[in-house]
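Shown next as structure tokens: one chain only, the form predicted alone.
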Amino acid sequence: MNSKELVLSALRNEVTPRTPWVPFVGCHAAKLLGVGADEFFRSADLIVKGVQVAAERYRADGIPALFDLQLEAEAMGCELQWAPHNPPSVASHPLADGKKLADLKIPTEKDGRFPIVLDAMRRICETTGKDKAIYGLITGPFTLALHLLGTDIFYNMIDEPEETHEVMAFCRDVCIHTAQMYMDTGVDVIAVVDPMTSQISPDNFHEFVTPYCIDIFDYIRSKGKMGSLFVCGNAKRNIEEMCQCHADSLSIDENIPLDYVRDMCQKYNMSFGGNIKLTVTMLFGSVSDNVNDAMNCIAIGGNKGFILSPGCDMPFDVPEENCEAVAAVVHGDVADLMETTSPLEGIEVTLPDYTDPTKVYIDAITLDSESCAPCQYTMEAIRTAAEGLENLVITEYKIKFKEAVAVMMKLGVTNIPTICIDGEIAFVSIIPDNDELRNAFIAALKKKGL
């Protein structure tokens, strides 16, 4: 059984000699090219050089042709925000600033960058896909939805539940287009990405991501592949629902517990996949954490329909010799790997004067505004219900550094993204509506009398 049937096998949900190991490799490729992301996304044969090393140096099952969750939102006239360390990001939204969804388009083969990603997708699977399972990332109908709605989105839910239904509709057929234009290529797996499903209700889950998310997953195993959903964030409330989408697999990060998801989806024939921890673990930890989170997702998620990953995209800056531990120890050659030295040692950081009498500090626990969309659209909302009101601090706290993680420990914040008021965990893992929101903001100016 070579790689690629490794990472088939462990999809259909079955027992395998060993766990298959499929690093989530985005912008991290470009690091190990020793060029910026905004360049690397950017270019087929950089994104194709990308692919092959790091599916090579991390002796990678499986590996995704790209992590770009903004491709299609881009071919469609969302404008985007390049950085050299990071995935671009949204930086606008067309149906939020006056186009009517008739005026938007599916994306085509010619549109945006899906020229340049559609070449290197097949050239991935002429060359590295021969043996290892080529991934094809999709954006998910809701995060694409908040891609051209904006924030917009959640209040659309409550208010205008036929538009927003119309919006989805629109969206699943652009997630079947793409899905059909990467399975085209040769992907051995279309992953349906959504993360910010994790910022609403099961309720809401149910009446506007299942429906839609079922009729991609049916379009997909039509066409004889398989197909995956990933979501990051805490989505414990929502791992039910998320089996009942028609998804051969659901891949999740490190902020649900694995045991969880594994019984979940073993309840439903479903395999699953992750959740090694992204900051602590991968980017800040030493050869010796990444062992030993390595092996403790492994015992948990066991040999039956199990896939060692990263919770989400590696971020840039990760260290190669953390995945290479990985790769060892799913490979059964970890012996002369192991170290002990804790990834947050000497930092040290000292938190806001919470009892300031003259400020009301506001802050927010993420990943990276800039790279990951719940933590993005988490900041969007702190600065609308901030818009107005005097005497406020927001700071964002930034986990892919160690001073934030440091923070975040201090704080006792577990799950990301979070939003704390003076001091006190107040929003986790969801995006509340503006008027919450800002009534929390107004109560805390008021206790202080401010």
Contents of the next structure:
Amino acid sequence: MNSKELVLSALRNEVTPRTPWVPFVGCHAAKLLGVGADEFFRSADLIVKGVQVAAERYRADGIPALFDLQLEAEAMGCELQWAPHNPPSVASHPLADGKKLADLKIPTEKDGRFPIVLDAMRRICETTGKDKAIYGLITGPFTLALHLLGTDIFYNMIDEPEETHEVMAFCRDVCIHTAQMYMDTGVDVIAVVDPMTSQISPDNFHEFVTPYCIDIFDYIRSKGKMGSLFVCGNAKRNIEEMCQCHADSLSIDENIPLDYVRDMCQKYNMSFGGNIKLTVTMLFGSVSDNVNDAMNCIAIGGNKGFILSPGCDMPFDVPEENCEAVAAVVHGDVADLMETTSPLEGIEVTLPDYTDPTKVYIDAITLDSESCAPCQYTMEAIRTAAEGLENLVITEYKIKFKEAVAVMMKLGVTNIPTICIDGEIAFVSIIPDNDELRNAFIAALKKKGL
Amino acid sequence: MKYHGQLVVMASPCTACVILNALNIETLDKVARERSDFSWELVQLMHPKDVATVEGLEVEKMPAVLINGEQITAGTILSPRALNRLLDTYSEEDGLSTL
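Show the form predicted in complex with its partner chain, please, because up to now only the form predicted alone has appeared in this conversation.
Then the entire complex follows, led off by the chain already shown.
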């Protein structure tokens, strides 16, 4: 199963052999290329190169071709404000500035930056897309309506519901046409990114978003593609409503508990993705913080229908090594990462004498059981399984310390958490059930006649 | 009575925060143009730990709007109508009503 198949399998809500990883690289790709975001988003060559570099460097299983929620708005007359280190922002709202809905037209492949973006998407699908899932991101209908109307939309939903529905229907048509253009380039997944729905109530979502999203996702499915609904912000109250929009998958940020979304999505037979913390972890955290966050997400997400991703598009300045740390967790080579980021020169460790006939040595290699949930479960499992057994020596090696990384290397352990018994790797990235673990301990004791 | 607003944002936002920031800036700009009793400033935080440097900021969710040192929003959009109503109903005793 290659990377693309892994993502598509997860999107179909299937059990996957490992967690697929989809870094939401937007303006961050500009940083990787050493250019400004304002230059990046207006050049097909840079977009293609940026996606290629990010996908390779971060060993992505899938990646967005572009993360720009202003593209459709710009093509319909919204002015943009550009910045070197941020995505552009919408600076004017045609429907609040005197234009009528009838004055607007659905953008085509000739409008705004669509010629650039569609050219880039075709090239990305032909290259990076050979073995990685390419996401085509469209601005969701509510966020697009907000771009067109500005904050008037919040009162219009109350004062002018019919007019608001007309705007939403127009935005739905824009979404469907944009999705069609993207699908024609060969993208594998259409993501409907509607972060501003976090600003409205479930009732308003039900009335003004759900029917239009259903049309969009039904259209995507009718074309044989899969669709994912992305939301950012505290949209917990709307999650169940989102699950009824006919999307294949939901993607959320750190404002919503991942276990809540997992349970809700599984109830509706949907896959889900998220939610590495963007600011605290990815932008400002250490490599260990990123390993920890990714492991916690994977522990909660499980191996059925879960895609690991950041909560939203990664800020420009996210340190590259933090994304590489997440990739190391997914690909099972945290040891190499830790050795690279924490050189072990001068660090000497002595392993226990595993031939000692009087003891059996249980070594747990963790990030830190005090902060990493899977590591905590592992240590609890070991202690529970060892209850009543004598002659066991249990040691936790926390790889946030260099000495523990050295132990990890000596034992040949590549991922965490790992349980070794008398120097032999026994359980990797899995928390065995109590009987299995206890029996393994007993077998090791018997082997030494204990 | 004079009102001074602060829009507190993170310096390196994601796309969703860029949209929220822009809409809040529009609102504060519009109200400041309409009312002589209102002014505002943009406060950009370089790091989450800098939250403590903004007096009155209680909820660490951006963008946040404070009026006269009292936080009134966190991670949400403030519309001009809502802000005007808030300022018009200001009570010397109770301060700002909540949105």
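Residue numbers count along the first chain shown, from 1. So that the term is clear: the rigid core is the largest set of C-alpha atoms that superpose within 1.5 Å between two forms. Bear in mind the structure is a predicted one, so any value in this text is a computation, not a measurement.
- After superposition on the rigid core, the Cα of E380 moves by 2 Å or more between the two forms.
- Shown in the overlay between the two forms, fitted on the rigid core, is a CA shift at D45 smaller than 2 Å.
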